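So this first bit is one chain, no partners, the form predicted alone, shown in structure tokens.
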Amino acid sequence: MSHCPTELLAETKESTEADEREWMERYSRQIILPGVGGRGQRTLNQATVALFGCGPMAIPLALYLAGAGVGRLLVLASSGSDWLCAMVRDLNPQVTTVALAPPASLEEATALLLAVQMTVLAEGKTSLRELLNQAAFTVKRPLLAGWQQPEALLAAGAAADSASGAACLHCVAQSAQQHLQGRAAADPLLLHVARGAIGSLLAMETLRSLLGHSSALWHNCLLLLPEQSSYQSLAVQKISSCPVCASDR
């Protein structure tokens, strides 16, 4: 698997009459939705998402995201990515998809960035995460993350516009582990199981960013608490010492 999406992005075709009209065929209850529209459906079909994960968290993302009609799906993962690609392909074969290694360097990870309108991180370890959030804001691109603590399920993004004030993933990931400190850890099937949860949601975020709309994710960290079967809004704000954004205050 090669590190660079650019040189395996494939050319976008001319599309025929018999196109159309499967496209119309495939779209039309999305079509007629609010906030979506012809526009906003051609949109997502021009998309191009870099999917970070394949395992119960990325498979609900993955295929919202293909049924959709996000037209490019990148799938980073050391390990499941061809296997992911296939099954988005099975539901969705207008949706290009390509399997990558994930990016070794921070440019790398920029390059990676520079190439796709969303980056979303289903799971991963804690350096992959920072190497992403470094990468973001290098390159002011947005970036959506979702990851596993012992005491809750986690759901943040990093916003490509550093003026509005919006925290990074750094940020993010100190001021939960603030407010989950002397939380007793879940039940590990319990946060199994809600991992897909988490995914379902970066699937909605995801379109939501793609289609122009604001996501509540760039300003807060959700929780999902599983023990509790419930959902914590956290507000974020940028730390003072935070390596990555804190020179942009």
The other form holds:
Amino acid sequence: MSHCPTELLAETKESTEADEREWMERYSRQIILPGVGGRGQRTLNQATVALFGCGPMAIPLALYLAGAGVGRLLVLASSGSDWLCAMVRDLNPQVTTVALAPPASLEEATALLLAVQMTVLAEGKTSLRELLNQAAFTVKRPLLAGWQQPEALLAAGAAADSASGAACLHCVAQSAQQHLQGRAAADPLLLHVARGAIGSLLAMETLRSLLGHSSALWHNCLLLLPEQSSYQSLAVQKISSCPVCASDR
Amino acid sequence: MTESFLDITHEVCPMTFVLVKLRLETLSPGSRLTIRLNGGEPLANIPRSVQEEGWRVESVMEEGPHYTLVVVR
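The form predicted together with the partner chain is what I want next, because the block you gave corresponds to the form predicted alone; please supply it.
Zooming out: every chain and molecule, the one shown earlier first.
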């Protein structure tokens, strides 16, 4: 598996009248939506999304993005990405999938983020989230992330056009941890099942962002508390000592 | 004013409105689009949908077995 997707993003294909008809029929239910239309659908078809993970959070995320017609999905995971790519192609053969190894350095991560329109982390180690956050902050690219803590599931985002003073994902994670302090751990079975809900939410926010709509997740955190089947929105403030974004004031 | 024509009498929902919407997206302000459509579901839905997209329905006329809808942006 390669780290660098750049050479995979250049392929183009002439479309025939039959292709156009197939395109219209496949995406007809989306094209008629007021916020999508033909232009929005083509935007999705031309978009490339980097998706980290292949577990219960990544699967609905990948399938929703594929169903919506996101043109290229780069699936980055240390194992299992080929299997998820095959599932995506089964659902929508028009989507190009590429299985890649996750970036191992800041240089590789920034190169990846610059090559795609959106990066979504569906679980993974804290170190990977921190690396992607650093890269997203460095090159001012959008990043959405979902992850699990013992007490709750979380979804948050950092926008490309971050106003100075906006919190990065490091600040978000710290704020969420403080907010959840003292709360009892959730039932692991409920947490496991609820990961799919976060994956679906990440898919919705990814599509909204690709279509140019604002996302409620930018610089905010949504907590899913499975014991109560409830969501909480956590407004996040930038941490003055944040090692990533403190200098951006 | 640009004039154009679209026949959707051989289509069924939702392709009727998909074709209309895709054509409308290519037209500039001030353009007029004449659409030939069937009665029933297309006649009930297409005029309402184009108005929701910000177009003005200029006229709807019965012509033989079909209808002619004229919309202006």
